[in-house]
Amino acid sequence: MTTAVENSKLQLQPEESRNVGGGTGTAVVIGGGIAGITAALVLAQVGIEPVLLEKRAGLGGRANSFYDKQQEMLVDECQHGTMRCCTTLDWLFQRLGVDGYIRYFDRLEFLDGDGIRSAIYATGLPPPFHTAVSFARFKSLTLSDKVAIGRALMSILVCPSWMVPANENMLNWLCSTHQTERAISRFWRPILVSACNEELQKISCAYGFKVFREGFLSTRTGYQFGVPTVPLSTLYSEPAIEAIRNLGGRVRTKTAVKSILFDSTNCRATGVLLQNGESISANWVVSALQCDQILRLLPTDSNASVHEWEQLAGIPLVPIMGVHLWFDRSIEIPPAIALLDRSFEWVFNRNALYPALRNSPAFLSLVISASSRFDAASREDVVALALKELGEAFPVVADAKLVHSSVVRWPKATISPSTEVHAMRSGPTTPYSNVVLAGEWTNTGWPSTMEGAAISGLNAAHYILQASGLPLPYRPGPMAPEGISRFIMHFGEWWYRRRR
């Protein structure tokens, strides 16, 4: 497999590197992550010519891969996954023609510290009871744990979105619903920390409720977990470059933006200035960078109000860490399994996920979300901990020899989904009339996820199209509530409105 830079079919041709003129319907999109890709695709679809600028060699942003020279293969910088309820991300996969590279699991495997394996799966019962049978059989939880969890889940489902206590964190809310210690450590924490990349005491109920309502309670298939069966650069970079160009857009990689250019009033952008001194003119500028990078785009002599951007630049960011391990022999473990009672939350068996690696020696990837507690840990200590926890969970690993390892740290992987940050997240608009924001950190209703990134790209593109008087293309919506969940949610709306 080749990266986007290595694939000659997708290389920028000399004539494609020229500046874009200031003609009608041009937009510079800064940042080639999922948000930038989505915005560029939608704009190009309607007729606004996008120029997507990315400083790295390929697209995808934090959903990217690197080339491991020793193993001679592309390796994801960190494992990424999705869920069936992530409808906008699924729409993007379909637009890129890569939806067939996502493998969905309708059975979620869990392994606790006592070596007991349990699973969540759906039966023929209507939502929200579709997973009730597997939940009743969940061996890592006692009956009292399950009763407490069930009571809290019903409270989440019946609570309308406009009544969610967004200013309360999930840990406090769970304690107020009398959750047991085991229920928190073996159910609530593994799911929410993995989904939100933050500890329970910092996760706003706005996001905790969202994850469970959309993923586990309202529909039959929303909980299903999707994992790519190809490296992330193959999933995003090459297909996105080709799709955008096929629609008449332009993509420039290895291109860093120094600042946004403004007119003499400093109220309207005229384009961007690149680090190499080149300028690109455009009618619109979309910043799809991480929130801590936005302020640097403003020129030092800008006299427009930047208070809003200063606030966004102060949004706290949370790290995540991935560990990749190669062994000298095959190891039979599930394709994806959640570890309870351990530091590492997930183990992914790449051999079972990647068809090209089916007959190769074991290649395993592990993830620690909200990994700040390991910031000072050495690479050797992290690998040793990974081998220790793997050996405890799967004794067969002890018989294999580690031949290579890689530790990948993202110090600023996602924003913290805290109660304070919930109020700081911005929409696509800025103090500048034709400068628009995109990124999973914007106000998408989701925590800092790939689904949120795709939604933000749509938000930015739709704002530009609406302001330009152009038709809005199809926009995927959330999965419609099914079964009894639909009636419970309607009852909740009626009940809370009646009490107001």
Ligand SMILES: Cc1cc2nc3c(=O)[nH]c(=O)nc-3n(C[C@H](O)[C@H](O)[C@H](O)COP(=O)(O)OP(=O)(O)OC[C@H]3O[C@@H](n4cnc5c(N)ncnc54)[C@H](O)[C@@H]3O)c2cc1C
Contents of the next structure:
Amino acid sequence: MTTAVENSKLQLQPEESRNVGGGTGTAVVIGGGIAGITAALVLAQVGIEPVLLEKRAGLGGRANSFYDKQQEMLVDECQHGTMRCCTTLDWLFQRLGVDGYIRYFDRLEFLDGDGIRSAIYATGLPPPFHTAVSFARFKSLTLSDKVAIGRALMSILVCPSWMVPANENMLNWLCSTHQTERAISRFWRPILVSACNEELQKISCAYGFKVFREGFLSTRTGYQFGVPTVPLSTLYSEPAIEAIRNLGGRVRTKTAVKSILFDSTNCRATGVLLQNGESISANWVVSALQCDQILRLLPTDSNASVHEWEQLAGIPLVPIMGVHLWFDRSIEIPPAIALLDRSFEWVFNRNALYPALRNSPAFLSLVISASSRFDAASREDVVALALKELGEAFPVVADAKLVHSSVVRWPKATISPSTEVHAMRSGPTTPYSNVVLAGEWTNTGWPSTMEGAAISGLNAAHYILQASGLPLPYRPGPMAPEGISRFIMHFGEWWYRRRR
Ligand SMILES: Cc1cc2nc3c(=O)[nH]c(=O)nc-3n(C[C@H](O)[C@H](O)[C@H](O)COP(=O)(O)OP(=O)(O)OC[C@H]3O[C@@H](n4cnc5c(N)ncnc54)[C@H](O)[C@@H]3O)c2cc1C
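Same protein, different form: I have the form predicted on its own, so give me the form predicted in complex with the ligand.
Every chain and every other molecule in the complex is listed next, the one we just looked at coming first.
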């Protein structure tokens, strides 16, 4: 099935579409993260020969692992999770043949500061009421919290995407819907800060509404939380290299690009110059880098319109911190559980997640999103806080002895999904006719996530194909609304159009 390119910015004028990039041929894709992998895969599939260049030793970009010498194992730089509603990422997993390595949880477990455990899960009721029973039983919230949350969720569901107040932040919007303090601290904040990596006052409603509409309201399974059962580098690196090569593309790791090369008009790229002095020519150049990195690859005398891109360097980036703890004995806790009322938001039990570690002593990972308040904290303090919060949440941890720990800080983990940044996100087009942008920070409609990265790679590849007059291959769309949600969403469209 061929679907139309969704982003109107991708639609080319007939004259442009004749031969913007010099027809089929070759493309250099700079950056082997999820965006670059996706772009290279799609280009290779339709016969535009890509060469994917990645400066690190393996592919995966920010979704990667390192080798812990003390424990002699691959460890994720930080735990990554996905949701069932992330259909493009799921499609990529299938293309790489690794979808079997994602374990989806149909119960989302929460543990509050009073030690009370609750869960969100679906019953037989149609969406949006599929999780209503679990919500009614959610012990960490009172009836008045739940009534306020229910009202706000209905407002989100009924609001068509074109009416979402993208210039409003989630905290202001939640206050305008009279949420209780507990509803914010135990429901809205934990879900949105984990999903968007930013505090509520800096999350545009464009992203907050999207997470709830697509994740929790419109379909029965969209909320399910997916976690890899292998290290991230195992998930992405070798499978992606093999898949791209099998389609005739090339992949070069440990290959850093120094600059993009332009012709004498400075309007068209001719290829790239590598750090080792080698140059590679191509009809197309795809930048699948983090937002501020492409500027470093442009020659200082390049096209004056580059100033349009200078704002990219100003997009605020938000940190994430991950802590890995190894103990001397096994510890029985759930595979993945969200902590309420604490600094650490999630605990992952790797022994329960990785079949290979099932019988090993405990290996637990914790995550803090939007972690700038811990920027100055020492490694020792971070580990001590993790042990304290873990011990309070699961007394069984206090009996175990810590044998090794690792703190991973990502100062520039994701872009801030703020109202200002929402207006700054661009791509895939650039001032240069054959330089195309990918990367999770581009205009994907999603916060800075693996799903956004995969969508951006597809957007870039489809732009090139469309410009080259080639047929567009299949691209997954969002999950179709189900049950009563479908009617509520139709009603919302009708109602808001009538009021305009
Ligand atoms: C700590 C952390 C936790 C996260 N948790 C989640 C999560 O739970 N769920 C989720 O969906 N998302 C999460 N994310 C976000 C997700 O990892 C990113 O959105 C996604 O991986 C970005 O992919 P990308 O391909 O756009 O960019 P990147 O992964 O940054 O890829 C860019 C690539 O370009 C390479 N590169 C840079 N310069 C050059 C050069 N000159 N030449 C060649 N190569 C170059 C880099 O090495 C890198 O591999 C997390 C991110 C971090 C950092």
